[in-house]
Amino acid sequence: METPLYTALKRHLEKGRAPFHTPGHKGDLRALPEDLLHLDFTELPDTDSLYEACGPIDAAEKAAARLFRSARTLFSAGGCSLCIQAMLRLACPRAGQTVLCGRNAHRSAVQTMALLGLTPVWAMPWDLEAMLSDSTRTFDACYVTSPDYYGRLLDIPALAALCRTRGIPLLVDNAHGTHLAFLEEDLHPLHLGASMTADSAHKTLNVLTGGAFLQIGDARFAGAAKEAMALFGSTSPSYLIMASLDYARAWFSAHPDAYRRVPAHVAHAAACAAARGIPNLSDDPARLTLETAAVGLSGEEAAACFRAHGVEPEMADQACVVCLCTPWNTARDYARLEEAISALPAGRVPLSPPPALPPIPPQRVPLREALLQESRLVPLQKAVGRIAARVVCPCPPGVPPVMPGEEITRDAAAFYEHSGIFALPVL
């Protein structure tokens, strides 16, 4: 029987690498109910229905709201993308509304704004506070990403205060930060003033891939939340994923201190890297973002070295390698990680920094109009001066340097070329 994907997954498992990547449960069978695979059911009279929840799903979501101290918490079996879609729908229900957006928004947010007919006003993350402080600008919502893929955190309390002054909601793509609620210093954006957050629970909790929470802090958005999720979500959500969300909520209710042991392991590994001249760029105490370019090693080269020493990182790029740590990483995992760090080649000349996101190009066509028009693929050198038609971005980290409807500048083309992308869809 030919099973290419199943076989590939089995072969990867047999490599026995220390898992410093998603999902948060790390494949540890003790992190999930042992009978979970027997519970693959559907909407039945006694199993409830996700978008019309009035039984066990409703009870499970209310229990999650108590754990996260939210006005309402909803389950998503469609990943964080579904939560982002619902957040934007709730905050801006009318086409044409304006959203101040951090430029490092994930492509799912860009596509959702296009589908909803919203008008994004883009700003680099470090310019968001100044934009919110500008009384001449009008926005209906503010959308930011914190933490980002590298574990860098925005000043959510400051942004929340500015949004409250304006009377607009602060929406946070918290895909990489569900666990921030369980650290000794609670850094979860919901508890720092965000109106709503999208939490990709499977990344850092013991949840099956695709499990996420929509967290609502502002009660005015709670009533219509199910309707907003149903607009985008599958009518056949996975009960296995939803059950794992419920189980993780119960597990963390019983083990609220589980994440508080993780930062010490991360700090020890970071100190090992610092001794080699490799800084850790992450603000998240449970994430290790090693800037290996500082010692003349690309992130991809470092990741290859890690794999040779039995360690699988979360991601790597030209400058960094990222390791995601959770309570299900073992002492042996951390020992192998430190062995891999110690084995990285040393004594090289530091690499030139990779290009930052290019300056925001001029918008020539509205986002929705550009994304839904016909397009054609052209070589990169012929795309300069043309209008971008689709979201094209290197992944990781999944952040587009040019948005649909924007002019493809020479700076943007240089960024694409450096990322290994040599053709673009244009109008």
Ligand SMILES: Cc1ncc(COP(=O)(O)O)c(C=O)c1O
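Quick caveat: nothing in here was measured; it's all calculated off a predicted structure. Numbering follows the first chain given and starts at 1. Definition used throughout: the rigid core is the maximal C-alpha set that superposes within 1.5 Å between two forms. What changes on going to the form predicted in complex with the named molecule:
- Relative to the superposed rigid core, the position of the CA of Pro355 differs between these two forms by 2 Å or more.
- Superposition of the core reveals a Cα shift of 2 Å or more for Ser419 between these two forms.
- C-alpha superpositions between these two forms give a turn of 10 degrees for the smaller rigid part relative to the larger.
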Second form
Amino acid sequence: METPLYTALKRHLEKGRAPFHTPGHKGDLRALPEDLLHLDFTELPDTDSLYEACGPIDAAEKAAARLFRSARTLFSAGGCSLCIQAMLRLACPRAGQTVLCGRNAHRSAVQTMALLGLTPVWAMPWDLEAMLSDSTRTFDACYVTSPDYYGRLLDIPALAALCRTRGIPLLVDNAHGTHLAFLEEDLHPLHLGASMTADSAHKTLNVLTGGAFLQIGDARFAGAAKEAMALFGSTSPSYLIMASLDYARAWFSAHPDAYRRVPAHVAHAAACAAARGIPNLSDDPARLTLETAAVGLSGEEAAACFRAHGVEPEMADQACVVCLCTPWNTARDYARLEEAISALPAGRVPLSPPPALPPIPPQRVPLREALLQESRLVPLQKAVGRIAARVVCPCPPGVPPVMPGEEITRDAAAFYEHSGIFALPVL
Ligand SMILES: Cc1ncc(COP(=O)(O)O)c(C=O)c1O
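Having looked at the form predicted on its own, could you now put up the form predicted in complex with the named molecule?
Entire complex below, previous chain first.
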């Protein structure tokens, strides 16, 4: 029997690497219901139906709402992307509405705004507060990403206060931060004033990949929330994923302190890195974002070295390697991580930082029109002056220099070139 994917997964498992990547359960079967594989059911008279929930799914969602102290919590078996889609739909139900949007938005948000015919007003994440304070501008909602992939947090209380003053909802892509509710200092954006959050529970809790929560803080959005999820979601949501969401909720209700020992491990590994001159950029105390460029190593080189020492990180880019730490990482995992950090080659000249991001280019074609049109990939030199057709995002900084529909300026092309991107999809 030829099974390329199944075989690749088995081979990866056999490597026995210390997992510092998603999903949060880290393959520890004790983190999941033990009989999970037997529970792959569908909508039956006694198993409820996700988008018409009135039985056990409804009860499970209500129990999750109690744990997260939300006005309503909805299960997603379609990842956080589905929650982002629903969040935008709920906040802006009419085509043409305007969303003040952090430029580091996940592509699911960009694509959803195109599908719904919404108009994004882009702002660098650090300019959002100033934009919200500008009374000459009007917006129907504000959409931000916090934490970002590096674990950097925005000032959600400040953004929430500005949104309240304007009477607009604050939507937070909290894909990387479901666990923030379980830290000693509760940093979950819902508890800091967000109107809604999209939580990729599978990234940091003991949830199967694809499991996520739409968290609603502002009760005005609760009533239409199922319909908004159903607009984009599959009619066959996985019961395994939904069961794992329910199980994780029950597990964290019983073990609310489980995350509190994680920051100490992260701090120890961060100190080990700091001793070698490698800073940790993460504000999230359960995440390690090692800026290896500071010691002359790209994140990709560092990740290769980690793998050679039996450690699998979550993500690596030109400057950083990112490790996600959850209660299911073991003392042995951390020991291997520290060994891997100690083994990174030392004494190199720091890599030069990326150039400053160019100014946001002019929008020539509406987002929807650009993203839904056919595109052609052209070399950078030929792309200058043309209209961008898709999101192409160099990391760092995790902010696309050009969004679909915007003109590809000379500065933007130079930025892409510096990031090792030599061709762009254009209209
Ligand atoms: C910032 C951010 N938002 C949203 C998502 C989408 O989450 P999911 O893969 O659960 O759909 C991701 C995925 O990595 C992400 O990094």
